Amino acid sequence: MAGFSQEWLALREPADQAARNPGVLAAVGAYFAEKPSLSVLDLGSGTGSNLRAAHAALPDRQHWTLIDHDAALLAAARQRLMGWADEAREQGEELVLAKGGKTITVDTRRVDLDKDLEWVLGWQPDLVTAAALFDLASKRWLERFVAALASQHLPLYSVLTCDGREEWLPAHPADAGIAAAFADHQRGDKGFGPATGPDACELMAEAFRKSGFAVSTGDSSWVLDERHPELRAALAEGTAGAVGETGRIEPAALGEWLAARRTAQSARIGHQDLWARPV
């Protein structure tokens, strides 16, 4: 799977937390409200941002297994979580954290989610979750993933999956061409076969419904304004870099667009959260 730097993940985390759909998260919390404890499998966990954002809505005792292919990100997750917690200690290979009245045990595992997907889901967690992951996966992989969850009767809480909506202000003449070229780049192979990109949300929801799951979705778009100059600039540069790889936009036009976007007033980038549970 395509890697992401610790710097990029740290830069986007505040916007991710602000964008997360509160209604979808509340529904997840309500589903598990009667459970005294909860085991969570977090796929593509990065540095643990999903845990930091979701823990408060979940039961008082939680065990999170953070799964990523990048050993450096998993090591960074341990350090970030120890600094974030009110109290933290190591217990063998696990972390034991106290945060806001919750007791959270954390395990980290380096796993290839293409090769070992069914094996990992066979650990039988109470909840599977992921953030900003599924738009990187192919249609075939997503169908395989949903089938594996259905066979184990496991619910999924997915957040911040890109849905292709993008609006920068003020508008620029190259916006439509840039957006189309970027969408094509998103559909390239990110390690799980040709990626679904902006189609991932709809494909996943349809696959879950066909498997007999109840599905709820909610908007979790980034709204980036004057409070997010570094993230807006990094997003514009990343978009321009990806579009440049497609060869679909003349370099001069792409450079003009990037210069305008570095100083844009705002950007709204579409994401969706999804809550799917067996019925």
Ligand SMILES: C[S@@+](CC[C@H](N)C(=O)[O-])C[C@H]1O[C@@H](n2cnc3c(N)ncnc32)[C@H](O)[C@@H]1O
Second form
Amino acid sequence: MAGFSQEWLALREPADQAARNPGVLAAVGAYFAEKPSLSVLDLGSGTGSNLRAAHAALPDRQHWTLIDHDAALLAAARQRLMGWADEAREQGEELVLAKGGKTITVDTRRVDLDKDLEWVLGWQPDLVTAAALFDLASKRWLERFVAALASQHLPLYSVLTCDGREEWLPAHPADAGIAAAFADHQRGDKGFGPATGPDACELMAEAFRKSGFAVSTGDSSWVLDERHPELRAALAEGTAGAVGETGRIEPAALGEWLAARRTAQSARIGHQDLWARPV
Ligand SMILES: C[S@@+](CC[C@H](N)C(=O)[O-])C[C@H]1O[C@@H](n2cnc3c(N)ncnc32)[C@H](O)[C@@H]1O
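Having seen the form predicted on its own, please provide the structure of the form predicted in complex with the ligand.
Now the complete complex, all chains and molecules, led by this one.
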């Protein structure tokens, strides 16, 4: 089962916020513009970065339920959100936050989304959302997910799903082999059965269209240049670690690639955002 550290999520949060597709977010905001309040279910919330990035586009009163199977990340989410808000208090289990003119209440729930997906969707939120989650899921789970949303007429706002495009500059002779081995690793089991990895975006868009949803997508690739040395290095190390596990690249060649990538000029890592609403 995949584990994500608080340090990694904190390191990627500014790049995620910068990369999030503004057109897709604006479309989600426009859809709910007439609603005075909104309930949101954030799947695989980690430490709550999706809430911090999306709240400003949504109605003035929001209730977020953050779902994750990792109790430590949910505890960190509560702390981060309390520090991030302009004003914050705890009311029983719930956080009550004020931020930029919005009032946001927050619950955290520890749930394994492979086991208890339908139960969670049964809470009937106005909006289901997730950031950097769906490439971890299997084809079977994604189809089950889309079917559950369709049966309850629930819209989905998904951001930052990896789409497999990677471009490092300057180019390195091992890039293609490393990218292929990394894609193989991404298709391993991340807790939902064999992961779709780079195929998740197209598969979801197709499944939503077949279920009669209106679908729009937008690019949310990371562009990591000299402003992101730590994230670039961590990404290169994570990629090399994953590729090492596949055994497909000689350790010496992998070490040489990693040394070059730690000092690369830039990296462009492909992601897609998606907005699917029942029509
Ligand atoms: C790449 S992280 C993204 C976290 C957060 N959405 C963000 O953008 O910072 C994926 C998240 O999904 C959670 N996750 C993975 N598998 C899960 C499962 N089966 N049930 C619930 N959460 C899961 C992880 O714990 C992690 O927080």
